[in-house]
Structure formats: structure tokens, C-alpha cells
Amino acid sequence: MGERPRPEGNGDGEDALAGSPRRPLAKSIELSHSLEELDRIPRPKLLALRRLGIETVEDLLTHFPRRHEDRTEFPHFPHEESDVPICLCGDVIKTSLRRFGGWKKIFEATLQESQANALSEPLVCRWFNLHYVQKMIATGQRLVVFGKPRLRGKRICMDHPEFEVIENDEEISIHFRRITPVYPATEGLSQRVLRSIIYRLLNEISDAELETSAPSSLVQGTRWQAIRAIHFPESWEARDAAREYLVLSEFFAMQMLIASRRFDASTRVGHVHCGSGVLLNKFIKALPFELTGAQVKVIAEIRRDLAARHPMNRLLQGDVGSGKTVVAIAAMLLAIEAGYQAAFMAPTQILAEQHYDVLRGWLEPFGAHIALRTAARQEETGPLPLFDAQGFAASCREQQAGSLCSPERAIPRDEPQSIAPEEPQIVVGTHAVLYENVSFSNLGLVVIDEQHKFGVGQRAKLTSREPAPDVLVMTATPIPRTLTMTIYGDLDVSVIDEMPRNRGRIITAVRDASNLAEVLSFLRTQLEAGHQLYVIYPLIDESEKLDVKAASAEYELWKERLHPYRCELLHGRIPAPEKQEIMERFRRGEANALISTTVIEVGVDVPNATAMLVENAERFGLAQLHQLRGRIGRGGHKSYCILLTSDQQRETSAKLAVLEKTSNGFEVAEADWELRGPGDLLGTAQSGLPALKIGDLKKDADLMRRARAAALAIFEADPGLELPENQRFQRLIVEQQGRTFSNVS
């Protein structure tokens, strides 16, 4: 291999960071310093660190490890292969370079450990096409290594292990022979030079400059402790006990925060936007079905909050076709019989021209004038008699004294107000409805649908009115508790927890891509039935980069396939009026089979569609496919979702065999949240939620409700935190931009 390479350096100032020292660091070194005022970091670092979000003094005592690694003394090489990632630490007593296809590339460096015996297996390091890898590392260098050691014929291997080269200098002492902090890196930025200056950092900053920020009766110790601790534990005890210390601090400044928003929303002023119920019993006897148990229980949940003069923050979690609509309609008839007005929001045009349809159905019949605003389509129905101003206004004054919204006693209500006769009682629409030059003269109640969906500014511009509108927002994707006590910890949660005695029963099978003439000739079948079927594609059009099936170049295929029933193709790049042709056709059964992207994931609703044939069925989340299948089995049919797939991995049969087992969205939620944690479940841009720096929201569910408790029990004592004692939490309630956790008031 040549001259020994240096591993480390780069003629950029990294060696001396790592090596020799030099004149001290600045003394008096604050928290909101700068790393810029500390000159002993080379500019190419700061640059390296600013990728990773870094740079202040706190920012980089908060860039908290991700892993360590116990160096004090490390475990024989294993003789077969493991399933757990291990760390390991040998000598490279040979490497090697192979080509092969032309340009590909494999690296190879084969250690041994520090004493070998006789029984001792060498082991392989092999990176693919990383051609820096060969330059860091060279024979006689002594190597960690951390990885999952694979059996590859009769060697032991670890295929692209993370490393880090040993070098016995007078800092050896900080990454060796120790329990060693391992950090999220980036290019340019290795594990030696960051923890040498985290090292170096902790070692001049002082004790006074890290303020405790929570009580007492929840942490013990100090923050400063806690943060030496975490970086370069003496002991795994003394790990545990900081990263306890440090998420329990994490989560109950999220739980200040929302606990002031619940109690800044109680004494917002708003008005009571809850009618008599006259229209509402009139719409309930003219449903077609019963309401369930659990719709009725949430109604009465929304009644009471409708008739209360704080405003209504209120979240609606409901599984796929459990009748979350049927509840939204009925907030809705009591706000705009009390004479407001409602904005109903959906994510998509397809589900805001399916809403406006439904409910225009539903609801002209008793005189309700909608609208439809979207950014392609501006629709409205004339207005109607009953509704006109003066007549309504009448009616809800005759309906006041014998008021319906409160079951114990009446509530008295403000004047009715009146809505003049152009303008409508519900206007349906996307986000089109914050941009697009709509104004409510009388809003009273906002319905947002599939929340999650949603930006935290869009619904925050919408609901900030003066005088506050009731929000309900709505979910079809479960959220585990943990996660609904975190992000909408300020919002009332009501849950619908039964399905509609007429849903038709949905079977789910995972089936290899090898089966597809079987599958085939199923669907056929359902055709041949008179029902209709989806199939679902993850992409549009075909990838180079990915070997993935997609809906426009598949299409074709599949008017050959089920030849003479009639495909149509929809996606999202199809025209707003012509994606609403598209599926008025299906809808009508003009159409026999709609070949799509997940367009159709939320709302879609055509009960004569019995069957789902989604391909490449990897390539989504659980949650997702969850909701997908959700537009089957919406009439009364026995329904089939099919998974095809051409993974093998265990991973991917473990995932998909969930839906096989189970058709309960909670269920399903805390499935994904396992396989795939909350930052993906929910999207943290979505959310509002920022990225957690140590806290773990699943594994740390118990320290969440202890930092709940606590956080309320200071707020229900003190609201506006003026105790002396409550007074340094003050800054944890201060919200700043992009830092806010669930901005629904």
C-alpha cells in the first residue's frame, strides 16, 4: 500500500486539534458565544459543524452522542455472524483493492484482534466503492470498528462498518480506554476532531453557565453534571442517570409550552356557536343508518364545547370509513343554525370536491348553502329559503329559550348573528381558502381534515381570528397516545373507536410479484362480479434510479390485462378538471378499474369498489398502506387488498405481515411507530414538532407523562408563572419561529 497515509488530517488545522496543544481557549466563555469567537476551531470545521445545525457554545454542548462505545475493554472476534451491530477494535494486518464490472470497486482491510490465540478468526472490513476508505486506512493501523458481523462463505465480515483509526498520542486518552461518546458527524468533520473539541469545550467552560430549567421535584442533580456526564461518562450508571436527567428537561420544557397554550386557549374570548339541534335531529333521522355509540358520544363531546365560551380546540381521531365526516357535518348544522358560518378544509382537490359533493348532498335538502373554493374551482349553490338572513335569525331566536346544546341546563347564547343572503353557510376548500381572496364575514367553526396534511402556519392562519373561531381537527391516522399527550398536548381528544354495523369486512394477503397471473385472474373475477377495483403505484412515471414499478408506463399494460373492462389513469398531474371527470366516471361505474398513485390514499369513496392490487407494496409505510386499503370495503361487499412485492428482506415481510394480521388503525399505528419511530410517522414539518435532541418518544413514553405531570401541576398552581421559583421557566414558553410543537390555536 505504499507510504503510511495519515489518517486524520488534512491540512486544514486538524492535526493540531487533535495533537499537541496550544494556547488555551477565551476564558468566560457564555452559552450563546459564538464558535466563531473561539479561535481555536479552524474555519473548514466551523463550516462542517454549521452543517450540522451548530453554532453556538450550546448548540455544541446540546450535540449530544448517538451511541457509545464501551473501549475499556472489547469482546473476542466472533466466530458467526450477528444480527446486533457490535464494537470491536483490531489490527490491520493486511488490505487489499479488487475490481470488478468494469468500475466497480471493493476495499477490504482484514484485522486481528490486539491478542490473538490460535482460536482467533480474522476479521474482514469491506467497503463498496468508498474510494476515500483506502486512503484513511493502512496495515499496521489499529482500528474500532462497529457493525453486524455477516458470514460471507468461511469469513467473518462486516460490509461498511463505521471506523475510526487509533492513534497513540497524548489524546489518546479521550477516544480510547474509556466509555467513548460516538456523534452524528458530517464530511469534513470526523469522530476525533468533534469529540476532541466537545473535550476541550468542557474542560473551560463554567458550571454557572448551565441553569437547571426543571424543578426540582422532577430532575436531580445539576445540568451541569448532567452534560459532562453524557458526553464522557465515568460509568454506564452515570450515563443512564444523565440521559435520564436530560430527556426528562427536554420533555417538560415541550410540556410547558403546551400546557401554556391549553391554558392561553381557556382564556381566549370567543363566542358560543352551538344552535338549538333542531336541524341536527332532522339530519340524523334522514341518515340512511344508525349512528354508532362512539359518534354519538363524540357529538355530544362537540356540543358541549360549542356551547362553552372559550373556543374549541378539540382533535377527531377516527379509523379509515369510521363516520368522521358524519360528525363533522353535525358540528357544523349546530354552528351555522346559531348563525356562523363553517370553513371545512381538506388536504387535496380530489377530497375537497369529494367533500363539497357529499356534502351538498347531504345537506341541500335542509337548505344549506356551500361553496366550493379551491385553487382550480370556485364553485357555489344559490341560496336557499330557509336560510335567508332575517327568516334564520327568527327561527334561532324561537329555538333559544328550549336549547338543545347542553342536556343539564340552558346555556345562554350570544345574539344570533346574521349571515347576509349571498354568502354561504360552509365553504369547502384546500389551503385555497387562506390564499385565494375568501373572506368570512361571520366564521364561527373551522373543520380541518386529514390535519396532518396541513402545514402548522396554514391552520395557524385560518384559526387566528378575532373573535376566535372552534377548531376540530381531524385524523383517519391513528397516533399512539404517547405521541397524541406530546404533539396535540394542548388539544381536547375525542376518539371514535367503533365501525359502522354496514362496512364490509377487508382481507389483506401479501403476495410475491412471481404470483401475478394468479392475482390476475382474481381481480377478473371481481369484474366479472360487477364491482370494481384499484390498482396502486408508487410512482408516477418510470425512475432510472429506482427499480419501481410506475402507474402511466404500467397503464397501458393493464387495458390489455383486463381487457373489455374499461381503465382509467389518474394521478396527480392530471388537470384538476379532468382528475374530476376521471373519477366521476368511476364513481358512476363507468369506469371498471382505476390505475393510480396514492391521489386516492384519503377520502376517496365508491362502495361499489371491492378490491386493491398494490404494487411494489415495500416501497410505503404501514400507515400509509393503512389508509390506502381504507377505500375498499366501504359498502357492504367483502373486500380483498393484495400487497405485491419482490422484497425478500425480513424486514419487509415482518412489516407487511402486520396488515395481514389486523385491520385496527391503532393497531397499525403503533406497528409503524415501532418499525419506523415518530419523526416519519407524523413528518416533523407537518407537525410542528422539532427534532427531538435526545428524547426518544416511544422508549421515553414514562418520562413524557412524568414531565407532563409535572409541567400541569405548575401551571394548574401558578398559570402565569409569577412564583419566584417558576419564574426561569418563563423562557420555555417563549415560542420561536420553527420551534413551536402543535400550533392547531
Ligand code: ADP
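Definition used throughout: the rigid core is the maximal C-alpha set that superposes within 1.5 Å between two forms. Numbering follows the first chain given and starts at 1. Just so you know, these numbers come straight off a predicted model, no measurement behind them. Compared with the form predicted together with the ligand:
- After superposing the rigid core, the C-alpha of H131 moves by 2 Å or more between the two forms.
- Annotation for S190: C-alpha shift of 2 angstroms or more between the two forms, rigid core superposed.
- Annotation for Y640: C-alpha shift under 2 angstroms between the two forms, rigid core superposed.
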Second form
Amino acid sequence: MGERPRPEGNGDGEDALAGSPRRPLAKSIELSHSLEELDRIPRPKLLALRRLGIETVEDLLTHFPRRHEDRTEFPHFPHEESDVPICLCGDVIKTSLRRFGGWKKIFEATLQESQANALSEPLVCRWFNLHYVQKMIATGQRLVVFGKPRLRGKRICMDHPEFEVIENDEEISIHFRRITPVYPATEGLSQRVLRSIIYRLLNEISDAELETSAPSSLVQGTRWQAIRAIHFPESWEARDAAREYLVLSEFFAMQMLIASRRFDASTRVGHVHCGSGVLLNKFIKALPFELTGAQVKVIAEIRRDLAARHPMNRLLQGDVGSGKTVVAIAAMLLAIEAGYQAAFMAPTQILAEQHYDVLRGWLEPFGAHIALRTAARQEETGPLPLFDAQGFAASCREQQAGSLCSPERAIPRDEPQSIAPEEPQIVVGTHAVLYENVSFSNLGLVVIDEQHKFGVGQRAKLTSREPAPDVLVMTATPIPRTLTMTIYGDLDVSVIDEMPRNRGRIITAVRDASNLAEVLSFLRTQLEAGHQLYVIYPLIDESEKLDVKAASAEYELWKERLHPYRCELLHGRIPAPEKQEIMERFRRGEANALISTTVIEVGVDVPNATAMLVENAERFGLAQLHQLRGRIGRGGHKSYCILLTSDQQRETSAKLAVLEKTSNGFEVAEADWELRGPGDLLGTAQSGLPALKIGDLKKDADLMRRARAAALAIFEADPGLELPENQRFQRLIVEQQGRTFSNVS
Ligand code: ADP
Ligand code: MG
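Switching from the form predicted alone: structure of the form predicted together with the ligand?
Zooming out: every chain and molecule, the one shown earlier first.
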């Protein structure tokens, strides 16, 4: 519906703004001035503006319209209804006030088109129970109105249009006969008020105040023009061009911040952390499978980084089950072979322990000294005589001359300090424990698994050590590419885009509760074939006080349903050592079914588990469900994921159908993004980047690409931003940093 008509005289404080002639100001207006200083906005409005986060002149000018309304004047009075509101101008030829339903009143004003011809029909504007309107409108006046024309009997009516009497020309030129901005508003602050304040401010601010901050390779024209045009565009094309200008500027500022972080990281002092690869080759030969092409490619990328002097900052993306752990081990072997320590950080206890077991299994034959550090367990394998770090380091140095390993052959290699013999070469742990409680004498490489569980702050803490270790961040959460350019814009990205060949297919099916009997009998066939099964039930938040009773009830129910097969219960409240035992029993096949919350979400690897049932699947996000189903299909068997829903809404089944259709994590991520919007993926605090005011990461992906290219080009040509034309960008970056949530907690 249209907006309220101008509520003049109802104490809204509107007159103060609309009526007062523009007062010449003693001093010129600056962007940083607080709105209070302007001394013309009434107090209640200031408070309402503050609720919108608007305190300064700049805040107000960058309070961008949510959309625009076409209030350009309609060429003639309408003969028909219209679902879109239109703007008309006409003469009041008649007014009337009638009562209805006892005390209610209806006020009507009949308008005639100014150059009326025989065909034009009058328009009846109607207001119900708005006593002040009748005081404002009289026969003989000329009126501009904006609203939806409706057929009422034979008459064409407009109910509660916005209107203005022609005589107040400035008001008309702000609100009517143009493309008009519609703002995000709040209670106590109408569109009219916001529009008026911004309109007047735009007329008063000098263009020098609105400095253009993006390079001319990216945007044309001035920022001042763009800001004016985004609020009060002369045409739709002008509006679109202004929006593009402002989005590009905003993205450019963000990408300059990212590029500067990237540049800072690359100039920090680091060491060469790359051994000769003898150990790595032995490891690869001993693997029970061939590496995929993608794994080989990614290992080579990491190897180049390790061999370079500046610190590695690399993101490794790979769908669940794509084999990231092997890649991480390869990187760690190169580092320890060069005489350094490696840390492997996992988000949860279970994962840390699982990684520890995997690493022991694979690396003990090589005599690597591996330690586990979690809140619950501290243990380590002793070094075996087979392996001699210094010996390898020496052989590495010898082979260096002819090796492909180091692209920086001319640079003399660092002499690693030796690790004391009792110190582990690889330390596996949860990030909390590793970060806070473990001291490393000679840390060369940090691998962070499942990065989405870590904040950017934690990453920053780690990488700020001196000398800087090489950092490899791994994630199985596929991220749409525009987000990668922002959240991880300061990292180099490697992608494992190929699955190991021996993978069984995962078939995903959505069923609702009425199919339960059928589903149960299917699950039993899997158990009868000797396979194992996960049943996942949703618990919104692990840290939330767990209703242990509900979990146990769930468990009892499943024990009955799957009798005589053995079930185990797993949830976040079970103490860690016990959790570990439960997982262990499941891995060994002593339990047939694991009834669990999402604590098994990431990384857990039991190849014999071929079926998964997710209860209340509608309560999970698509990306999370994709992660969950990655727990099955790990062996060569065909696997089945059943998403059981308790609501039968179309939306739910449409959403879940995405998972039935694709097993590609990127496609799932894009669909998830489509459905949820970027909010969930890009918590501003988590991304460590300033919030966007106008750009849309999804809609404007192309503009982001252009802005990023422009920012990188500037840094490449002038890394210190020292050229005269680049110096202004230094300030831009500082400003951006100021708008960022603190990076280090
Ligand atoms: P994720 O990328 O999800 O962390 P993992 O590293 O846990 O995946 O690997 C999943 C499983 O695949 C493990 O059992 C691992 O040993 C196995 N694997 C890894 N690479 C290959 C490969 N090239 N061929 C066959 N199996 C592989
Ligand atoms: Mg993993």
C-alpha cells in the first residue's frame, strides 16, 4: 500500500523540516559532522536515525535506498485499475465529507486532469478517518497524488494516496514527479522525513567532500555524482549506473584491505620449510592407493610455498572424502624432513584423536615422533631409531642442488635449529589446546583442518608468530567463489576437484515420517549385509544444554527398532574418553548402528558404514547435510542417505531435493546460498571484513571480480602504495581497518 499521507499537525515534528526555509550555515558541512551539529533535525528524529546506525553526515548520505518508486508523472488519468501506484496531477473540483458506520468519516476529493479532454475521467481520492486531510485540501487547489487507482463501482478511486498541494514546490520536487527513493526506515521516521533530510543535505554538501576513492580504471565520474544519483536519479539508467559505481567503490575498498593483508603477510619474515622429498616419496610409495591427479597437483603447489622464503598462506578446499588428510601429511613430512615441527589442528576432540590414529598408522613405519595434545588425552609415540631428522635435513640440503623442490635455489637455505630429541615432530591437537598450552621450539608448519570451525581471529593469532610458520588451512565446506574472494581473499587457494576413484556412490532420498516402516526395513537389509549405519538426530547447538533425557529416549527407541543389532549413543555431553571408546567400537564393527548428534559431522571415517538416516532433516542447512552424508560412501560400497522429514511443506522438499540431485559440494553450496542468502555464510564478525552497505555478494559477483582485479593490479605495480596517485589508497585502507571488527580476540 501507499505510504501515509503527510501527517501534518499530528505532532510528528515534520513541519520543522519541511517548512523551514533553508538556513545558510555558518560553516560548511563535512562528512564527519554529527547530525546533531547540523542543528536542524529534531531530537526524536535524531534518536530514530541513531536506531538505524546513522550518526554522521556520511552515515546519512550512505544510507542507500532499498528501492526506488516510479513517481514520474503518469501521462494521463487512468481508465483502469493498476497494481502499481502511479503519480498524477490534477485540479480539485469537488470535496465531500460523509459519515458511515456511526462515527466513522470518509473524506473525498475529486480531481480532474488539468488539460481535461472529453475522454478523461475524474479521479476520486478517498481518506478514511483522517481528520487532518480535510483541513488541507480545498476545491480549486492543484494536487499531486501517488497511489493505486482502483475501480469502485463506476468510479476510479485512489484510497489514502500520498499527496501534496501545489504551492509547496520544493516538497513536490522531493517526493513526486520523479523516481523517488524508498529507504530502510524505522518507527518514528517516515520515508518523507528521511527523503527531505537527505535531499537538503545533498544540496548543501560540496562535491569536494565526497572524494572519489576508486581508480579511474574501475569507475567513471565522481563519487558526488553517484551519491546524488543513487538517492534522486534522473532516470533508471542513471540509477543503475550510480549503483554500479558505488558497489564497485565499496568492493574496491574491501579488496584493497584484503590485498594489503595479503601483501603484509608476504613480506613477513619466514623460513624455507621444505625437505628434499625423500621421505615424502617413501610415504607415497607405501600408500595403499594411488594419489589422485588433484592431490598430486595440490601437493606440488604446497611444496612450492614451503620452499619459498615468505610464509605460506594457503587454503585447501576439497569436498568431504576428497582426501585432504593425505595432502596435509605430505606437507608435514616435507617440513619435518627439513628439521621443523608441524602442528595439526582439529576443531574437535574426536577429530584430533582420529587424525592422531591415522598419522600414527601411516607414519610410525617411518619413525616420526607424533604427539597428541587434547584436553582429555596427552600421549605420544616415541621416536624410532629408523628416522633421523638431522640426517634427512642434511640429505635434503645435498639434494637441493639438483632438486625441483625449491624455486629459490639462489637463496641460501635457513639452518633449522634442531629439535631436541624428546620433542615431537608432529603435534596433533584441538586448536584450543595447541594454541594456548603447547610451546614449540621450532614450528615450521601449521595445518588447520576444517577451517569453518575456526574464527579468522584464531588464524590471525597463529600466523602472527615470529618467525612466521607456513599455514595450510583446509576446509570441506565448499564456498561459492565470490565468497572465497572475500572471506579467504588474503589466501592462495588450492582445490581438490577430483574424488578418489574407488568411491562408492551415495544415493540420497528424501522421505517423510509416513514412510518410516519402509525405511526401517531398508536399513535392516544394510545391517544384514554386514554394513553399519548412522542415525543422526538434530540438536541445534551442541553447546546448548543438551536434553540428555530426550537423547536417551531416542536411543531406546532405536535399540528397539533395530533389535537385535547393537546400537551405541553418541552426543556432545559424553565425556571425551568415553566418546573415543564409542567411536572406536563403532569403527571396529562392534556396534552396528551409531545414534548420534552432529558431533560426528566432520572428518570421521568408517568405510563400512553405508547408510545414514537423518531425522528432522528440514532442520539442517543443505551444506551441513552434505557434510553429514560425507560420513558414508567412504569405502567401495554403494551407500544410502535417507533424509527423513517431519514437515511436508513444498519448500522443505524442494530444498532437500537439491541433495537428491547432486553430490557436488560446490553445487550444494551455491544452492544453499540461493536459499539462505549470504548471512549465514558470511558473519561479518567472522569474516573480519567491514559490513557491506550496498553491494550484494551474490548478485554482484562480477563487480567483485573487477574490483579485486583492480586492487591486485595496484598492489602488484606499487606494493608500498608510494606513487603519488596511489597514496590516497593508504588512507582508504586505514579507514577500512577502522570499520572492521577487531581481528584478534
Ligand atoms: P577429507 O578430504 O574429507 O578429509 P580424508 O582425507 O579423510 O578426506 O580421506 C577420506 C578417505 O579416502 C580416507 O580413508 C583416505 O585414506 C582415502 N583416500 C585418500 N586419498 C585417496 C586416494 N587417492 N585413493 C583412494 N583413497 C584415498
Ligand atoms: Mg578431513
